[in-house]
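Below you'll find only one chain, the form predicted alone, shown as structure tokens.
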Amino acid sequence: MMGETSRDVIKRFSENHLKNNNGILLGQCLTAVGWVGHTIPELTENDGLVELSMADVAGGGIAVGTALSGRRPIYVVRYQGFQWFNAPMIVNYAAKSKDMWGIPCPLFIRSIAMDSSGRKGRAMGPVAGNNHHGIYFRMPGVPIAAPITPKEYQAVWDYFMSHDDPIYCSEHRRGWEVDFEIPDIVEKGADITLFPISSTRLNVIEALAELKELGIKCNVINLLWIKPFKLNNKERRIAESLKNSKFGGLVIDGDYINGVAKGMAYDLMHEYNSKVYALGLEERTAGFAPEKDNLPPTSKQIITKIKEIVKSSL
């Protein structure tokens, strides 16, 4: 089903925000070749598009100050690994301001992940690649969402505009091309229930056909809200899925496994009294050589993990 892509949605709500809401959009290299993958409206500084300096540690503080002025900024961080430099002011001020002083700091953080450059097989290294939403996961006061589809991006933006929290939008470049919605799958007599996050949702779609050929039946519950863990009207479906899954569940994430994935697996395990496993980045540092890269679980790795769970549970 062809239609509006996630990229189109991001660009549309950004342009509307700048033109009609006295909004402002800040980031590094916004107007460089590609306009951040064509997700940035081609506007000017007079329209509210602000190029920040290449001092990585300063951007977060500027964005926080802008939010306190009432402009509701969109803060674009081109690579999620840069959050190691940008996060301190956001998590230590924006996340705490409302609780401590009753002063909200509404800031929309577009934190962009990618799996690899795709250029001549070069690896992205330890900073530019993958998801790093775990950095924000530990700090109260920052809701975290990982949209992939057009309607999900719109829903996260609508939430931001109707609340006064700083929102961490964990984006993935693979999601920009998506022009369809991804429904949950709940089948009777399933072997396992999968809970994929961010780009791993697309890898799960690739894996399902081979899993079916192997005779492994999977439920899939797509996770949009990471924190708070917003199950919304999915509680009954999750309970039903795990109850009917012979071998429990598997949370799949593109961040390091010792963080979001294990935290969610813990919550699901105790809430629904079912074994839930976790799969994410390997616990090792990535390098710039292709053989040293550290990427989110591929469809093959997901299949291997599921086969291990099913075999060990027999």
Second form
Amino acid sequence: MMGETSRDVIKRFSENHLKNNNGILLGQCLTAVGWVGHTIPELTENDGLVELSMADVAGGGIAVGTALSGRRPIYVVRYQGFQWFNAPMIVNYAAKSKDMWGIPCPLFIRSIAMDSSGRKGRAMGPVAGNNHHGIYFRMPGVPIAAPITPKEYQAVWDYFMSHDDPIYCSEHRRGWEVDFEIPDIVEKGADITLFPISSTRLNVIEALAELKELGIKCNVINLLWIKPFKLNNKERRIAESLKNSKFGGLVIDGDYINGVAKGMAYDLMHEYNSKVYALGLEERTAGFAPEKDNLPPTSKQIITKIKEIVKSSL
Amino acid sequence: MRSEIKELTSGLSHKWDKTETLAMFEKFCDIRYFEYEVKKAYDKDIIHMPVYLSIGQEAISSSLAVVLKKFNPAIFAQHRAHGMYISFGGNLDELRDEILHKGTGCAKGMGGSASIHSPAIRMYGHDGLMGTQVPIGVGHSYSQNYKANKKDYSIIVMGDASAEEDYVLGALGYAAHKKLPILFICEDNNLSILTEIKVRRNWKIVDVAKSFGMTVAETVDDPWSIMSHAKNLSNNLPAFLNIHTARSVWHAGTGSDGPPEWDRFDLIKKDLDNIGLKKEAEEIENNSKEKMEELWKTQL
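For comparison with the form predicted alone, please write out the form predicted together with the partner chain.
Below, the chain from earlier opens the complete complex, with every other chain and molecule after it.
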């Protein structure tokens, strides 16, 4: 019997927002099939559930406009790759409105990644198969979170409702099934500290057993907040181990490597004076054939990377 | 002269009430003389950023304000928006200070000439990217009006260049589909910086808006024609009004490449003379000039 999943939490706060907060939820193809993986309450336009046209760039602007009127919209973008079209007015207007004019423009951007179509070994191709939070990472004014667990989703939503910023919620469909929390891991005398993001956290869980068999002890700091990137006190204590670990650290991201992963590794290296590596999508175009795809690092790829780090450090 | 413009004046001036006509002219003069002061400051190198002047295009905002201010509309304009700000009653000290990059400006120095705003007149800021005010304004209108019994009027202003942005077209379509109470205005000066429409496209924005199911109209910037169209179109929103106008100065800055295609200020004054309002017009113009010189006196 499953407990409350992340999917349940998303659906619950969305429904409450529409029914009790005069909230609004917008996006494309929300109601026709699957209600975006059953994370969206089965309500109507009269309830504030709004189907937009397929004009992505305009849709992003329309969502910003609803935010400007104070409705705290939830804006659902079904594939994170679509952010290349949806982001312009969010990062150039909603993110700046408070600083430019003193007018907050809060919207909750649910940006969804998926890989394997829920089935291992399946490809997703060049648009839909990964996080794209790097697009927003380089621009000021939009906090970014990548929740996976039910409590994390609730925490990100609570943050949104108690602040007046637009929030980029970098989701991965694999997270919707999760009905458990994922604690950080502290190993005495750890060899390496891992900083996984989004769905790669689930892959790290899979990788840990084999790494243990190989005799590699890993600390794991699960990153929820990507921006601002600020470790809490407990996480800082774990990260302190970077200073003494033999092999430093590894940031593992579900977006392309030249973005969040390298940015965070840079910050960590400066702060803890230790080598921190980055792993993310490879610097190449993804294709649709499974062997041509370019997806978030698998447990196998994570293990391989850690072995490389160990080998190069010995 | 652009081929689609047959007449520069509408002959409607005598049909409008004297009070409204003079109110329009006062707003026109306020914009013109405010911007003459901006030009002086810019030319003296007191302003250290780009300025986007409405000189030559004042009839549009001054006419709209006379007939639409009563609706207390939400206003979404673009970078060339001093005219809308002044016509609808934005605070002049704050506008001057904003252009002078002061913390007492309407956007506390963040907006400059291009990104002014005024909550007091429901004028929202613009982010500097062409045409974004259209989808953002449409979203705002949708949100304000989603309860069926509400009618919150919006004016969304764009230029003939931003009308070509794909997201503008997408937003127009959505506004038509949702029957939002928006009057879309295109300030059509025929120029994107200096590139004429005929070089950029082979279609008319009013034809596109019409194909979306909107009521549309097209006119030159004769103020009485604009007021008539705005009044009529307000009964059948969403609607699109394309207004041919002639910018007198460069896209940015205060220079010019010679006289504009027509000088609307002179044309209006001739009309006012014809309908027996010459004396009142001269008094308004002199007052406006003095008011704006006084407003800028300590800054120049």
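The term rigid core refers to the maximal set of C-alpha atoms that superpose within 1.5 Å between the two forms. Computed from a predicted model, the values in this text were never measured in an experiment. Numbering follows the first chain given and starts at 1.
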### Query
Once you line up the core, how about Phe288: does its CA shift reach 2 Å between these two forms?
yes
